[in-house]
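Shown here is one chain on its own, the form predicted alone, set out as structure tokens.
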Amino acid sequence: MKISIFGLGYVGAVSLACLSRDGHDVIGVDIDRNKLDLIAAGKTPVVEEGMVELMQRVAASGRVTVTTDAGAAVRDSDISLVCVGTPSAANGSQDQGAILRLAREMGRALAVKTQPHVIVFRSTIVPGTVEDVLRPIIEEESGKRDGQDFHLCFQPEFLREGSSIRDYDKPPFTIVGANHEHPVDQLRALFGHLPCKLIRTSVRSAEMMKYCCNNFHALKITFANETARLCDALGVDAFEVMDLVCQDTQLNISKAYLKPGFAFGGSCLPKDLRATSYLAKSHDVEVPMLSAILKSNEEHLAVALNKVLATGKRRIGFIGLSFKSGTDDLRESPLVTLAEQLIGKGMQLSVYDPEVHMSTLLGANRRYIESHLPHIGQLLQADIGQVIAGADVLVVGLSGSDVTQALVRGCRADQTVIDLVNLGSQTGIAAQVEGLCW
């Protein structure tokens, strides 16, 4: 292919060297006369391991190209990946300066480009931005339309500092937010040999996903080094506690806990989490990642407060009420938080949970539920349809197929359901189904 890039900091410039290596005709575009001047005599702008001796094969080669004009780089390829800079602005928003400077740029150029074009975004923009603000640009510029005359996508890359060539050759997915299906065709025929799967998604998705893998980076990053913080203060060996941790592969090295939900809950996390931070403090360690946990699940219970709030409405059934589908454990159980809330507020509460018996429960759980809702036996209900029938919201915190069909078969129109479960496919369900987060 004939391929514009235009940035070549580490993104632009490893690219445009190992696209050239496999064959392709690349043009390097960028405002910066010095890096081109280095691309053009076969060096490097960026320290790279690999990059001095694959930069002067490919600028050898004859078939890297650098220009400062941008209209040209367009004209003169079938694609054009945008790997600009977005740094933060003073205030922590994403400076998108350049980046629009250049839509305008392109559009100019696409207004009197006769063949089709497809830009791919490669720069790490904020969800929304190609849809909502450079789309338009282009769009008001060229005089064309995005899906008829050109072709927007988006490509997040997954390049790390120091290993890029090695990434770039071995990446862990590629990943295409495209609204139609030419760019991605383009994609794959470029990028389509390379050892991984190639997943087509929504283009606000893989906006979105960028910045969720490098918070996730960061996340783990710190929470390695806050563990090694408390590890030394307490003379413990932090790198064997983290290898062990990694071993396991069922719960921590998993998908495990990596899907949206309600707040976590039970006997465990809440009272072990407040332990650390309590063990951090009393050896004078700062731990603010680990102590900021229980603060943040508190955030998420306050999303379903206001929501079932928001309804207006004041009769409410729960199905579900312990922490964990197909356990009788209530202890710190979001859904018991939620309704003494609630119950706070004058609602009026009937419950389905059929792990639940006050009967038989014992120990510390019966304790704590007598603490926090001790007229449960008065809220329980033995049947699911009687709850459904007598409320005005119901709030689901309990999954499995058995409630979505009791949702189906008694749901009214003029009921509202608010979804913690992630209930899936809510055909058939005469209710309005709101989820928490989805």
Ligand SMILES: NC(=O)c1ccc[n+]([C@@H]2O[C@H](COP(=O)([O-])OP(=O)(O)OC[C@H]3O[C@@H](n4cnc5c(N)ncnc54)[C@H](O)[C@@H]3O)[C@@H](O)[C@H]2O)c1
Given for the second form:
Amino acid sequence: MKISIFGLGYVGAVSLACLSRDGHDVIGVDIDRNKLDLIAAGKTPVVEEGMVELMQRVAASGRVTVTTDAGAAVRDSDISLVCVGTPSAANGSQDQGAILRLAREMGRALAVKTQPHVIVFRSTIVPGTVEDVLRPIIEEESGKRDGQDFHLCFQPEFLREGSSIRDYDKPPFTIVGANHEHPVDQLRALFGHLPCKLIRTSVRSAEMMKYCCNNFHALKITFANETARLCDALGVDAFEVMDLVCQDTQLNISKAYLKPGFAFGGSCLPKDLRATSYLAKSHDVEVPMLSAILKSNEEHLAVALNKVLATGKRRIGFIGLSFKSGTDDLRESPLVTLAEQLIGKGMQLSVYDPEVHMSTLLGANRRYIESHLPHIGQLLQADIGQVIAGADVLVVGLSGSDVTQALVRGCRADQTVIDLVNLGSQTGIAAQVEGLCW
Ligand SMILES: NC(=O)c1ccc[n+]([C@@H]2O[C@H](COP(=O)([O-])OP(=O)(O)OC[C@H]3O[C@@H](n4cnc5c(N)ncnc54)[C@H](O)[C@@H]3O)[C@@H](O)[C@H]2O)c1
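Return the form predicted together with this ligand of this protein as a structure block, the form predicted alone having already been given.
All chains and molecules follow, beginning with the one already shown.
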């Protein structure tokens, strides 16, 4: 394929070297003449393992050319990979100056190009940039339509500096955010041989998932480092601890706890986080990330409270009260806190939870609910149908086919369902279903 690559920094230079190594003709484009001269001379513009030898090889192959002329590069290639920098602006926002200027230039080039062309954005860009910012610019400058005369898509880059050639050849996956089949086919032709899945998704999800990946990496590093600071103060071997933590691939290094849902609660996580923060404080160790977790959890609860209040309705039915399905443990259940807050605002509540029976609540669990919801006995209903029938708003904190079927059977069009569990397909529920934050 004939490929043009815009921006020959770490991402662009490595892509140029690897794609030409794989037999493609590549045009490298940059505004930095020095980088172009280096590449033309078979030298690498970035310090990366394996790049010195690879650049020599591909320059000698005759498959690499360089230019500062973006228009010519678009006209002389079938597909363009955009890898220009997207650094932070002074206020923390993304400085999109380079990519916006480039989009205008590419649009003008497309105006006079008669062959079909695919533009693949590979720079990390905030969600919505391709469809709401770059597409309008390119369509206006070219006078042509995305999806008809040319194709835009987004393919996040996962290489890590220091091992980028190895990462190029063995990425975790290839993600393509596209609205049409043609750009996906083109990218499959370029990257389909790699030993990983190629997954097609929406452009916005592809843009967002790149941020999630980097945020998750930063979160994990900070978690290990905060743990190490605390371990150090406590005389515990942090490497041993983190190694043990990582050996749990059922709950720790796994998909567990990584699905959006309602706030966490229960008899363990909140109290143990509080104890950890206190322990750190008493040893003069700062753990801002761990200490902020409960605050973030409260924020999630506040979102649910505001959603219920925004309906302006007063008869609220709760489906689920314990901190998770399948238990009667009410201690620090976020649903109990939500119920308490709504009662405080003068709402009328009725509650259905198949696991919660006043007669069997014992010990700390009973004391907890009696101090937080003193009239719990009067609120509890044994029949889910009755709770549904008597409510204007249903707060669903319990998942399962029984619940969904009851909602399908009992809900009316004048009701609102606030879905805290991601009920999934809402087909058949007559009420207006609102997800918590989805
Ligand atoms: N560095 C990484 O490991 C990495 C990994 C994944 C994703 N990314 C993302 O990829 C993008 C590029 O990162 P990088 O580290 O390669 O950046 P970089 O700063 O090393 O290189 C960017 C290049 O773009 C060039 N450029 C700027 N304006 C241009 C224009 N109008 N036309 C042509 N070239 C232009 C610059 O001269 C520079 O050579 C960023 O959005 C980054 O967030 C980087």
